[in-house]
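Read the single chain below, which is given as structure tokens and is the form predicted alone.
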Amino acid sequence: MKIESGCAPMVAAVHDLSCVGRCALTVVIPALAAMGIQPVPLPTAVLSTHTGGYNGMAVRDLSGFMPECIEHWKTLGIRFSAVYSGYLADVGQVDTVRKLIEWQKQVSDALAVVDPVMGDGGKLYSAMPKEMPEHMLKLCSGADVITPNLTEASLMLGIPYPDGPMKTDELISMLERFEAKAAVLTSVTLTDGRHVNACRIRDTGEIYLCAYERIPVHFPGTGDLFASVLTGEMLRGSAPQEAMRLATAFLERTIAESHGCGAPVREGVQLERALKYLLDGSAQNMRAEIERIK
């Protein structure tokens, strides 16, 4: 759905709330806000701090909430333009994302955007439940777009994490893996030395590469800023493989001026200074090129 003229979407953001350390709803509210589109919170949990960095930090999950929330905005006949999912603090939540995708793909065609959020570096996040991947999977397999990295892409098909670079018909063949309509995934090392992000289209099996710059820093939230930059981008109208350039080219350099400044980094990248390119448009100029490959 694109943004018409004089007309701000409204987006079901279904992310936990992490106090402290720009994560989750502290980057998915003004990300796409200052694309023109209105942000509208359902917290999965409330973090007083997100995991990265941080210990001991006071939790609250909102397993119970959500489905209440989610009746009250059947009542006041709410139309969402996407309904955009981050991470899930329990498999039951899996199920009610799905009925409130279902609910708005009845009443408004709305666009389902899926970021499994469950792990990295080859590992599921410790509070994660065991069998949220299988859950998560079938999440994804009702989606439009999903944006897992490359530990949430091995974790949901059951296969080994890989242990370094890879072979450009292995990202291919987990690409083609995942029943989404568009796939996006996100942070990958080819064996020619290139980082990439990759989108397979289904419908007509086009497979496009984005490579970035790697920044020597792994910065907590950059996934989450990633999607909701490309979710913002689609109800701009752009094609998905246009939207990952635009994600790609504002996540590249957002976490460059970041690294640049000498902030800590488990507060996240400086997003206050990198909206403006949100804002002024200034990130469709911003240089990344795509490479279609199939």
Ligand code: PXL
Contents of the next structure:
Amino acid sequence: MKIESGCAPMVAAVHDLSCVGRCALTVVIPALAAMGIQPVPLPTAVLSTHTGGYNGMAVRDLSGFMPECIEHWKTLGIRFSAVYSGYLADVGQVDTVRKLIEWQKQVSDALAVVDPVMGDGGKLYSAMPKEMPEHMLKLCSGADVITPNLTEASLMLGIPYPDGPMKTDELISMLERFEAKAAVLTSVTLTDGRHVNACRIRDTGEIYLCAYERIPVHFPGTGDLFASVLTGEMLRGSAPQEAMRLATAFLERTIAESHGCGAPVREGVQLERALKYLLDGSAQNMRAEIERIK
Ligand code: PXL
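With the form predicted alone done, generate the form predicted together with this ligand in the same format.
Below is the entire complex, every chain and molecule, led by the chain shown above.
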């Protein structure tokens, strides 16, 4: 899908609004906007902070608000170029997103990007309902692009989280179990020592790897930022593997520049400094190699 006219394409961004900690809508909105895309948020919940590294959050689940919001949009005849979902606060929201995608596929052939945000480090996020993975898997099956990390992929497929580096064959068979048109799996360590993101194109069976230098610090929100840049780049007309390459290069740089800046890790990456790379297009020139392995 190309950006054809001077008008910015609209993306329905279905994520939570975590006030503190730079994740979900607080990174999705600026990243998409910097790439020339109008983000239209559909908030799934409002939280005083994200749930990784803070306790005692104030939370409002917006499951009731979401369908009302969509009903209003229907009366306005809004057309999105993409529906892009992330953290859902309750299993009932999965159905709301499914219906939003169905509607937008009908009226504007929207791209459906599902980032099945549920966990990291082999575990579900603390506030995530235990039964979310099975529901999220169904949502992923109907998507054009999915972007699970290794934890989320393992949870959805009902297999143990790999406790060490993976063989390429294991990675391939994992990717082949997803039904989405393109599956982008993030944060994989291979037995040859490389850290990679991987992408499989369902219809051709092609699989691509993009290696990056891993810094041993885990900033929250990096998955959200990755999926946002990938979505933005696909709306500029790039293939999933090329969008993965750009998102990988941008995240590698952003994490490197955020590391050691002195701010607490739980507050996320220094996005305010990195946004310029998306605004001026220099992220496009950042080096990252893609390798086709199948
Ligand atoms: O970055 C993923 C994310 C999104 N939303 C909430 C979270 C997290 C990760 O911890 O807690 C509320």
